[in-house]
Amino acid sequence: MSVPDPQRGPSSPPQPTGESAPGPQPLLGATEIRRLANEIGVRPTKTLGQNFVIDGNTIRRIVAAARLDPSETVLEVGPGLGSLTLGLLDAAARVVAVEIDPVLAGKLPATVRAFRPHLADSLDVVLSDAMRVTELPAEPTALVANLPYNVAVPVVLHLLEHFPSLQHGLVMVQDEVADRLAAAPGSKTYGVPSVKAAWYSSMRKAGVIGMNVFWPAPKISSGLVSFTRREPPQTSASREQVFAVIDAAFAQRRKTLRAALAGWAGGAVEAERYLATAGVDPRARGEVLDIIAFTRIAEAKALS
């Protein structure tokens, strides 16, 4: 592959010495994404949510609010042309990173040999669905990622349920999906997203990123979410229990929670026993309960 003159400017790659560079590196611009896609023929499609981030300073923000530790391995989803896989080697012992699309994981070994030579072993490339990936070659302690907005919230809890050692990380999604994510019990915003999110972690809206530093841009913002990971409530029930309440108080979202759960539960008379057992305003909606609510609802079925 052939390497662009280093004098182009603060986007360009270095050339590869085989050593490292000191002092902050290049990162991939406009037109780095646009020449690595047109050698391997790839247009970014909307079937598989692809956005590539063409702006280096928005790859700086993204890295700095990860707060990565150097001894860091990151997992990484949906790399694409690498701006933001090469911004994470800098700053991280090790990078694995799923890619879906058979021809962006090849070429993504390339492009790092390219720009960062001298961390090209620090990064795994495992061709995979993120949703049905459940081993890697390295157990990552930290997820960041610019995720396709269509698969955002499941691929972020699968990860969280087959990933213990995941420990904190930070996610690019539509906007009105990091705001769903990190909602608290009461907003507008809450949902099934930002329940089950809670089972796992902690999470809050870090920053809002605009439509211009993406190839193609989207119509919409996209919305930074870091999280931290907690220990699930203490309960008998299990995840899936607790889940399926979540799922049911949700479905019928205006309708109170005696209504909502009456098929879950086997009638409105038992949602309402089950309810009360655990401690929950049968008149109340699902939207005002936090995680552990939740929980006690799921366990007073299991135990009756």
Ligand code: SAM
Contents of the next structure:
Amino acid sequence: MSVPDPQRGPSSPPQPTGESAPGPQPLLGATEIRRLANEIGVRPTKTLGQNFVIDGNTIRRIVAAARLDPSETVLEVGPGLGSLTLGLLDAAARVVAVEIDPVLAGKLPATVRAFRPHLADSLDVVLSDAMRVTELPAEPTALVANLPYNVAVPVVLHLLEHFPSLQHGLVMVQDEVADRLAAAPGSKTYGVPSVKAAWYSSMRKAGVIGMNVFWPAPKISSGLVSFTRREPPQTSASREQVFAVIDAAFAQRRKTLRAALAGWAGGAVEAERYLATAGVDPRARGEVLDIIAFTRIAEAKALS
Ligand code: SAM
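Here we have the form predicted on its own; I need the corresponding form predicted in complex with S-adenosylmethionine.
And the full complex, kicking off with our chain again.
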């Protein structure tokens, strides 16, 4: 694995000094990203959502919006060629980077040694699928990631479930998915991702990012979503029981809850009974209910 040569000109990283480096640090631009990709023979794939950020200002914007404390351990999903990783290392105490692509995961430590020699020991790289990972080398307090778009929602939900130490975060996702994650009851984009995310956290849209800051450029805009963890609703129903009601209600989104929940409840009459116990109008649709209302419905069945 080759480390870039410090003598190679303006796109090369600064010469390692072994000392802490004060002041603004260089981030990866289009030239560095293409060079790193060439060095390891990476051709970005759609399947893994590989669109790499080639714009330092976008990285600075993401890191600023993440509001990291310098003492934090950050979980980054999909570090890719390291664009965001370098920005996160500058802002936090430690970065745990989970990457599914073995070639990218293998290259990352060398990239960090080349561009941030004084921070190389602050990085852990975990070669794993972020939708399955359940153990990390350090307890992360924040999730900051430019997520692979096709699996963004399951990744966020999986990590919030398995890593209770995650207190807040900022993720870049497809803009439409950002709207869904942050949607409030009653809005057109409100659905399963919005309600399940609300079980763990409060989510807020934090901006839109254009297509030209990526290589290769995607065909759609991206959105930033920031979140803060909160306690899940107090209930005797389990999370799985609550999520089962949510899935049933949105599987037939246009139907009234009485009809949509019939299969889940064991019949329309039972559904109506649970809805009445929960204080929810059986003629309403799932899209108007908040997470508390879904919790009350699950509880009504669990206690019956
Ligand atoms: N963070 C880099 C950046 O901003 O330039 C790359 C972001 S790119 C949108 C998504 C990254 O996630 C890729 O590096 C890809 O290989 C990785 N990835 C895709 N699916 C993954 C998964 N299930 N678990 C972990 N990483 C994944």
